[in-house]
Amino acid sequence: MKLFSTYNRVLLFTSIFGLLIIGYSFYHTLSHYLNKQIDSYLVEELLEVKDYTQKRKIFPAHEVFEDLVIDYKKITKIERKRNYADTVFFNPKKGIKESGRYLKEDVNLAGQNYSITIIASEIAHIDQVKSIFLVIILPVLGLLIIILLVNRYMMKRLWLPFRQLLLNLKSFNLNQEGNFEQVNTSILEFKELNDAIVDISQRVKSDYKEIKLFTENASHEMMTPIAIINSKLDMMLQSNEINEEQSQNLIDLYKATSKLTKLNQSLLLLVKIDNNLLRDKEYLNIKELVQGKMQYFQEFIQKKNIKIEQQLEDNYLSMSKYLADILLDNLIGNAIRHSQQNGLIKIELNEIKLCIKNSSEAEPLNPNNIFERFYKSPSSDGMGLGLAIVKQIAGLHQFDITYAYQDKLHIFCLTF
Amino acid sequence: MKILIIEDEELLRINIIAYLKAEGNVCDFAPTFESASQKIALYDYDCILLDLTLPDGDGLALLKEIKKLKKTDGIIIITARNSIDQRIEGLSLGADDYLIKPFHLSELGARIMAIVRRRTFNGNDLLMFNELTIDIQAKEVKVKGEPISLTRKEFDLLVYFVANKSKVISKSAAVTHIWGDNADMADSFDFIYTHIKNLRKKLLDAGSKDYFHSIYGVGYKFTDS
C-alpha cells in the first residue's frame, strides 16, 4: 500500500471518528442545555400560575398559551414533588402532535390539591439545535475535507525527489559509464538519502570497478606463464628421445593448458564485453555468418551424422564482427556438441530471431541458471561460460536470450 | 634468417629462441624497450617478434619508431593483451601480424616463414619442398609438377608443417592452426588425424614421398629423413 493511502486511511478515520463523538457529545450539550432553558421556563409558568391564583385570584390561570399546554388535576394529597421529562403532546393550537417538554408538580391552589402538568413546545428549540449543531459541524467537516486535498496535494509534492530517487536508482546501472543521477531538494531528509546513495553507488562502482581490474589483469599476468608451459611442452615435444608415456603425459598437459587458456579468454572476454571495451560495430549478414559457421563446423556436423534443417533469411545487424563470431560459435558449437549421434539440428532466422534447437539425449535444462557463469549441466564438459558470454553479448546489443524444451528438442532463440 | 626477439619474460624468449635457432635462423634477442630501441637502429632483421609490454616501455611506441626508421623488417606482434583496438592500432601501425600469447612455437614459426616469405619474394609465393611445390596465392600444390586437389583445410595444414619442417607439431598446435578458438571442440583431435591421413594419401597418390612422420599419438613430424 502507498504511504500516502495508509497515512489518509488513518487521518480518514480518526477525523470522521472525532467528528463523530464531537458531533455527539456537542448535540447533547447544546440539548441538556436548551432543556435547562425550557426547564426554568417551565418552573417560570408554574409560579405564574401560583401567583395568579393567590394575587389575582384567578383560576385555573389559563390552560393553552401561547406553545403551553397547562393541565389541572384534583388530587387528594400532595406527593409529587417537581420533575422533568420529555413528552409527545397535542397541541390543540397548532392541531398536530408535537415533541415537548413537561414540568409536574402537585401543588395547592386556593386550598385545593392540583397536580399540574406544564407542556412546553420543543419544536423552535429543536430547530435551533439544528441550526446551531449545523452551523458549527459543517464548517468543520468542510475544513476536514480541506484538510485532506492539501495532504494529498502536499503529499504529491513533498514527495516529488523521493519519486526522483527512486526513479534514478532504478535506472542507475553498474555497468554504465556516469555517476548515479542526484535529485535536488530542499528537503533534509531527502537529501540525506540522496547523499547516502549517491555515496554508496560510488563505493559500489569503484569497487566493482576494481574486481572487473583485477580480472583483467589476473588473467593477463595468467597468460605469459600459460605461454611458457606451452612454449616449454613444444620443445619438449621436438626432443628425440620421447617414448609412449611421455607422449601421453604430453596430450595431457596439452589438454590442461589449453583448456586453462581457453578459461582466461573467457574471463577476459566477459570483462571486455562488460565494461563495452568491443565497439566495432558493423553491419553484418547473419545468414551469410551462419552458414560460414555451418562450413566451419562441418566436419563435427558428419561425424556425428547430425541432420541439418535450415530456415535462413537475411538479415543485418549492426554489431560487433568479433562478437558475432563467438555468439554464434557457441550456440552453433553447443548445438553439435550436445547433439547426439544421427541427432539433428534445425536453425530458423528471419528479421526477428534466430533460433538454433538440438536434439539431445540430455534432460531438459534449468531455464533460470543455464546462463550463469560457470553452470554446466551434468552432461557437459564445458567450463560453463559459453551461454554466460553469449547471454553477455546478447544484453550488450539489447537482443534477448531464451532457452526452451519442445517437443525433444532444446531450443535457444535470440530475439533481435 | 634473422630475427630479433623483443621480450621480457625470459623464460619464453628462451624457447622462442632454441625453436626458431633449430631452423636455421640466427637469433638476436632484447629484454627492456631501451635495448631493443639500440638494436633497431644498429642491425637489420629479417623479422622482428615484439611483445607490448616491456618493463621501461610501451611497444607500440617501439613499433612506432621502428616504421619511423623506414626499416623493411617483417613485425610480429607478440602479446597477452588481446583486445581489438590494441590490435588494429598494431597492424595500422605498420605490424605484419598479431599473435596472442599463449600460442604454439609452430605457430609462431609459421607466421614468421609467411612474413618473410611475402617480404622476400614480393608475392611470387612460391613454397619449394622437395618434389612438392606449393603456390600459397593460387592455393595450388604441385607433385613433380602435376596439380592435386586438396580441400582448403588439408591445404592450410601443409602449409604449416612446411613451414615448421623437421619439428615435431603437437595436434594441439594443428587443431588451434585449423579451428582457433574453438579447438576445444571435442573430437577435434581425431579430426586432425583425419585431416592428416586424407593429406598424406593425396600425396602419396600423386608420388610423393612419406614426409608425415607420426610421433606417439600427440603430434606429427614433417621431415624427409
Contents of the next structure:
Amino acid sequence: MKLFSTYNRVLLFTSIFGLLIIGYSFYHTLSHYLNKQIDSYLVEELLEVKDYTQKRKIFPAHEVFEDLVIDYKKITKIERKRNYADTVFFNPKKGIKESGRYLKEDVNLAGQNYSITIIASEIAHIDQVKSIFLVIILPVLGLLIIILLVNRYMMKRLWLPFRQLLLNLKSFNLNQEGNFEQVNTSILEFKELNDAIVDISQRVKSDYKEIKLFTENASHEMMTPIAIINSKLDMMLQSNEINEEQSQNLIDLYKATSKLTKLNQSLLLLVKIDNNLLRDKEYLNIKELVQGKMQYFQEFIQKKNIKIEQQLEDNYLSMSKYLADILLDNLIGNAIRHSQQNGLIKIELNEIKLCIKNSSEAEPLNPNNIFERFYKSPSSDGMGLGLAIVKQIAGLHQFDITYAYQDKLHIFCLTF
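Can you return the structure of this protein in the form predicted alone rather than the form predicted in complex with the partner chain?
Left out here are the partners and the other molecules; the chain alone remains.
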C-alpha cells in the first residue's frame, strides 16, 4: 500500500471516529441539559397545581393542556418521592402518541392523598436538540471535509519531488552516458536525499566503469598469450618426438586452453553488450533463424535421436543479427545438450513469444539465479555464462526471458 494512501486512510478513520465520538457526546450532553429544563418546568407545574388547590381552592387543576397532561390518582398513604423519567404517552389534545417526560410525586391536596403524574411533551425539545446538533455538527463536518481535501492536495504537491526522484532512480542506467538527473525542490529533506543519491550514483558509475575497463583490457591482453599457447600446442602435437603419455597431456592442455579461450570470448561479448557496442540492428525473421539453427544442429539431434516438434510463425524483429544468432545458439544448443537420448524438444514461435522446451533427466533449475553469471547446474559441464549472455541480449533488446519446469520439461520463454 502506498505511503500517501496509508496516511490518508489513518487520517480519515481518525477524523470519522473522532467526529462520531464528539457528536455522540455532544448530543447526549445537550439532551441532558434540555431534560433538566423540562424537569424544572414540571416542578413549576406541580407547584402551580398545589397553588390552585391551596390558594385558589380550585381542585383538581386543569388536567390537559396543549403539551401537558396531569393525572391524579388517589392513594391511602404518601410514599413516593419526586421521580423523573422518559415515557410515551397519549396526548388527548393532539390525539396521538408521542414521547414525553414525566414527574410523579405523592402529595396531599385538600386533605386527600394523591399520586400526581405530570407529563410534558418532548417533541419541541427534541426538535430543538436536533436543530442545535445540526447547526453545530454540519459546519464541523464541512470543515473536516475541507481539511481532508486540502491535506490531500498538499500531500500530493509536497511528495512530487520524491516521486520524481523515484522515477529518475528507476530510469537510471549505469550503461548510459548521462549522470543521474537531479530534481529541483525547495524542501530541505528531499534536497538532501537528492544530493545523496547524486553522490552515490556518481561513485557507483565511476567504479562500474573501472571494472568494465579492467575486464575488457584483461580479456584483450589474454587473447594473445592464449593464441600463442594454442599455436605451440598444435606444433607439439604434430611432432613425432613425443610419446603417448606426453601426447595425452598435451591434449588435456589443449582442451583447457580451448575452454579458457571460450571463457575469454564470452567475457568480451558480455562487456560489448554491457557497453552497447553491437548496434547493427536490422529486421530479422526469427522463424528463418530458428529453422537455420535447427539445420545447423541436425547432426547432434540425430545422434541423440531427439524428437522435434515445431510450431513456427513468421515474426520480424529489429535486432542485431550477430546477437540473435548467439541467443538462439545458446537456447537451442542448451536444449539439445541437456536432452537425454530419445528425448523431446518443442519449439513454439508466435508474435508474442518464443518458447523452447526440452525433456531432461536433470532436476528443475533454480529460476531465481539461473541467469546469473557462472551459475550452472551440477550436471552441466559449461562455464555458466551462456544463459547470462542470453539475459543480457534479451535486456538489450527489451525482451523478457523466463524459465519454468512443467510436465517434466525445462521451458525457456523469450517474450518480445
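Definition used throughout: the rigid core is the maximal C-alpha set that superposes within 1.5 Å between two forms. Remember, it's a predicted structure, so these values are computed and weren't measured experimentally. Positions refer to the first chain, counted from 1.
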Subject >> Post core alignment: Lys191 C-alpha displaced by 2 Å or more between these two forms >> reply: yes
Original post:
Does the C-alpha of Ile38 move 2 Å or more between these two forms once the rigid core is lined up?
Top reply: yes
Original post:
Is Thr14 among the residues whose Cα moves by 2 Å or more between these two forms after superposition of the rigid core?
Top reply: yes
